[in-house]
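A lone chain, given as structure tokens: the form predicted alone.
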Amino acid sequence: MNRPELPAARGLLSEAVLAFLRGELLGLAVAEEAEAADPWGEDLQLALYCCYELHYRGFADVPDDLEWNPDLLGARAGMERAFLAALRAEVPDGDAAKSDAAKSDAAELADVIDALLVEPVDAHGVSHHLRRDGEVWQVREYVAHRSLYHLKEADPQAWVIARLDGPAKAALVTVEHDEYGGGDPARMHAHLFAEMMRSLDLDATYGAYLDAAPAPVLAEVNLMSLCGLHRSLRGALVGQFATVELTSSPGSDRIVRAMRRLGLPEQAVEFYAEHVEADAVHEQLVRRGVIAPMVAAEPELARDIVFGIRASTLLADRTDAMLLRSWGSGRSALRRPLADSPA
């Protein structure tokens, strides 16, 4: 199994975390650095991502037993508090988020899910841009950004399986089974994504673009890991998962159209073509098979699911805005541009 190299630091906080992982520090006391860091910034998001990566494949030359090191867990907890506080400040999950203060959490959840299923007529996200006006270098950049999640696709959500019961667990496992190729390694979504990367002349090595990925991209993956590793946030993780499964089919279809318009190899198209069909089915499974019985059994989780949906949407919108802003200025959105990207 490939284990990525440690990335370069982006500030005092990530520098300390990386030095500890390299064995250059005997202890890790970064409470002040975590408190002072921008919760949306490059430094905190990279440091947090590196802490979480120890629960996935880890890093080359970093001992596996550091996964549960008390110093690292303490540092991670401080960063998580800062990140979660910033998310909750941007995504109210109380009555202030409701148009009708008397509405129940379950009714609000139903409204939020219904809203996910209707695309705004004036939508102008990255997939819309790629379909209409995107260039090959922008498609390649987009795929490089997305590799931080898709090469571990469905792994963060797998943590929630043990935290569910009954019909909700059965339905979520059904969706995850599809994500992992239905038993066929060649159909695993992470494998299909890697094949797409190779067909676009990108490095499909796990973690290859970590140094190039900016903070908004890291934050999207960090939200999944944060919610997956905390039982108290299981509802939020289901909300994040629901957001992806309920909204990805139209966007995937637009990317398929963009790739075909640009004459890209059919092997590049396969990953997103698979998601057009699969996620249309998953939408019903997640909504009716996972969320409905979950809220019926634990009504108090409805508000957490709403928070997960809104937080996921917020972070996706921040990434879209970053990409479109960079591309609109004729420059790369990657910290380390690809060979065919503008400098």
Contents of the next structure:
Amino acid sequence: MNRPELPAARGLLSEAVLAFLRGELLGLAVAEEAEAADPWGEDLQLALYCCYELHYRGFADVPDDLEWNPDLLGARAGMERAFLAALRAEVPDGDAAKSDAAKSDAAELADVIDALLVEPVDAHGVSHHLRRDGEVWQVREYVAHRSLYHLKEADPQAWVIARLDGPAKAALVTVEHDEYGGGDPARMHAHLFAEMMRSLDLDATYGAYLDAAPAPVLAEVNLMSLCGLHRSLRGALVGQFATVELTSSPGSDRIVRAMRRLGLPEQAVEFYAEHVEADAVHEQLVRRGVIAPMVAAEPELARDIVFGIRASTLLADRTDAMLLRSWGSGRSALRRPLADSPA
Amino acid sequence: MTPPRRHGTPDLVFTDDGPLLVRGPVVVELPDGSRVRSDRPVSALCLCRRTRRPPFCDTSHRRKVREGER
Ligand code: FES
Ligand SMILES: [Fe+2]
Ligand SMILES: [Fe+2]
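Moving from the form predicted alone to the form predicted in complex with the partner chain:
Time for the whole complex; same chain goes first.
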């Protein structure tokens, strides 16, 4: 299995974590740095991303055992506290967040889900922009950004399986099975994504765009890893998964249309075309099969699911804003622009 | 009181908002006689007739709103 190279540091915190991973330090004590760092910033998000990557594929020339190194776990915990606190500050929890304080958590969850199921006709997210007047270099940049997640697509959500039971577990595994190609490795979504990258002349190597990816993109993957690795955040993980599955189908359709309008090859279109159809099913399975029985069995999880939905929506909006801001001023959104990106 | 009759997990589920969910791989024949196969563990067949990928649901059944009236 191909293991990515360590990225370049983006500040004191990531420099310390990377030096420790390279074996240059005997111990790692970064509690103060983690507290002082901007929780949304490049330094903390990259350092946290590297801690999490040890649980996926690890890095070239980094011992596998470091995955459970107590110093690294301690550093990770400090960064997670900072990241979660920043998320909780932006995404108010519990009664404070409700339109009506008397509303039950289950009713709040139902409303939050309903809001994801309507199609705003005059929205202006990245997929709307790409469909209307996106350019080829922007599609390529978009795909490079998304590769941080999609080359490990469905992996962070697989961690939650052992934390579910009964019908919710069976339904989540049904969705995951489809994400992993239903037994056909050529249909695995991560594989379809890699094929799309190759047909767009991008580097499909796992981790190839880590150095290029800015903090908002890392934060989206970090949220999934955070919620996937903590049983206490299993409700939030399901909320995050639901957000993706509920919103992906129409968004994928807009990207299909963008790619067709730009005359991009059919192998490129296939990934998003597959998601139009697959996620129309996954939406139903996640709502009816996963969330409904989960909340029936453990009503106290409704709040966490709402938090997961709001947190992932917030992070997706931040990435959208970052991309549109850069592109709007004619700049690349990547830290390392592609060959055809404007500088 | 007699308990309600229990059945296994349904193979077909009519949703209240959109598609018909069908369990297992299916071959569907369209009105023009052409056939489409879905190997998914569950497929969603469009009942609203608005899909652009018949016979499968593509979420075109969703309610459209102007931003602000969400
Ligand atoms: S039922 Fe979903 S598009 Fe028709
Ligand atoms: Fe997928
Ligand atoms: Fe999906």
